[in-house]
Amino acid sequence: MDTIKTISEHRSIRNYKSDAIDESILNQILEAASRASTTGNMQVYSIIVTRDEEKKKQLCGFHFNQKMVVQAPVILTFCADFYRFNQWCKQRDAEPGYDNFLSFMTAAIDALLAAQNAALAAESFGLGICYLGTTTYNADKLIDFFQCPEGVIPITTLVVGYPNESPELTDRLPLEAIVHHENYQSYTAEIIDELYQEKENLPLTMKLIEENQLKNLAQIFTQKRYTKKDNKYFSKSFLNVITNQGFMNNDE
């Protein structure tokens, strides 16, 4: 399967069979993502996996509880990880300066290109992935859970295993909603409709306004879905993940 077809294909994956996946095709993955672009060629991230069905179980309560954590043979953690790359430094004479937010950054969109490579080669072998993104609402607790040291931060989490569903293909915006040529263009009131009206007018929309009795799919964003209360909870209990974890030395 080329890779063009594999993206334009992509499904997020909540049911899964529970056939193992071949040991060789989960190397094929991990070695994927090894090779994702990286800053400097540091690969300040790691991958954890887990395939034992007693810990993904524990698992599974840190993902508020979604069935697919247990179902799938494997769960990749990726992880934002300045922990190796800073004992290296220090067992070569070279004293590091990567406990800034910075830093944190940096190692968070290494794990995260990391991911992207893991999710596209595990598609291209007909496998089906589902991003978690509970995976920095309970960061926290996960760091504990997977025994991070100083430096270790989980980002996100990949369910990866053989579909047990066919869903269809979920509905992305137009090119011209995200795509600036040159410059920056602000979007004027028109062209927010414009831009939104396939996405409004689809009959899921139609039926999560009716299951939800709200007026339209942005008060289902920001009053169910993402609401400014939740997002203030996790923002601060994820700040003083970073805190802990050693990244927030922004001091000269």
Second form
Protein chains: 2
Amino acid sequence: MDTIKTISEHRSIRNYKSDAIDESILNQILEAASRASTTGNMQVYSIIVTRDEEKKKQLCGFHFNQKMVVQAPVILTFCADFYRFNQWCKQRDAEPGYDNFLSFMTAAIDALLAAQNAALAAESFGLGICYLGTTTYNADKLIDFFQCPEGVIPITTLVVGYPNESPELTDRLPLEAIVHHENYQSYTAEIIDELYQEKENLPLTMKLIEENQLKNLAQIFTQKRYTKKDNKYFSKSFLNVITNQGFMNNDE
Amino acid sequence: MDTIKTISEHRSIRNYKSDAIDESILNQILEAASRASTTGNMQVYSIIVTRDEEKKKQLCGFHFNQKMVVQAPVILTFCADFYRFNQWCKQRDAEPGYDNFLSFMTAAIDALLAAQNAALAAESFGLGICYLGTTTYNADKLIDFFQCPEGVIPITTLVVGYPNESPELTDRLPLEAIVHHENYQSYTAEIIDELYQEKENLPLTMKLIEENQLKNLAQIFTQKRYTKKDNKYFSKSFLNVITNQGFMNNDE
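Can you swap the form predicted on its own for the form predicted together with a further copy of the same chain?
Let's see the whole complex now, leading with the same chain.
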């Protein structure tokens, strides 16, 4: 499928058929991931493929019991991974200096670019995908579950399978909301109102506000979906993961 | 261009023609970025477009004077950005709880998925791209340069322009090096040797070892390209950026 068409038609799929994904298609998706840009061609990421039914059931629990994790045939967990690279260095009498926060960022960037290649490749084959943000929330549990060694941290997850729904395109802010020319242009209160007007007036937004009995869409985000309390809890947990997986030795 | 073809034929371009990019093509690239998956549809990222010649010259300095930053017509800096979202929340009597590390990760993920969409869209139009890892190294300087407010952190940069070179595909490790089934499979010393064998025997590798007068490729990474000293220096710098931009208030 044409690249721009694949990109433009993306919608997250949350309802899947149980149909298996052909081995050769899965392989092309993984190959596509491996062609993404990677810092210094170090390829400091790994992809863990989950297909086993029992494993998917357990994995589902770490992703807030979103049923698509069990429904879809393939779950791909993308990890920042300096373990393999460090092993190689040690076997070559080269002392790796990748036990620090910059290296974590480098590896996370690698993992995410690979993930987006995999997502688009899957969609070009008529498959649906959904990213799971819960990956960073429960990275500690995922590390135990997958038996990840030091240097490996799950960053994001892709649910992949044949769509059993055909949702509308999701709304986006007008392009001028996210694009800045030459310098970052701060937003006046009037501009913020303008940029969010369309989103705030969507029928879906009205429905959500009524269901949640709140004043507006912003309050749904701050009080229901992404609360300060949860964010701070998972922040500490994820920072502990970074430390425990050996990426916080920043002093010379 | 076909999605799999666009993905498979990617190579980083480091030599550009000075030809401008048509406004409508640039717009399609930015639109493509905005269609990427984003956490809860919050779109917590921004893209800063640099086209001004004088600005590009200055920007080049922050990217270790890589000449392509001046050569190529367009530089796109992708930033994690909760500033706009927080402004919106505050104007709606909703107290944002996004001043923490998890929110930084969420925003960085958004920025990177958008960047990879932009990269592939650009390549599908016959443009070349190169990611600049130097973005996290000098995020502090880029924040000053672009006048980014609190909540905004540059994560990666795309150089975009018409290629003035036609490099070979870059080697990649065999797929089994980066893919794990069900559990993370640790690597024995023999497996590491096998997985890196092809890369270590490339003519390019031989040339690099000779030029650098080192024992092997791993030592080129640890002693020349990505040294412990540099990594630790830039780790501290980037962690300061995260703190200064308001993403380290993790205590409840």
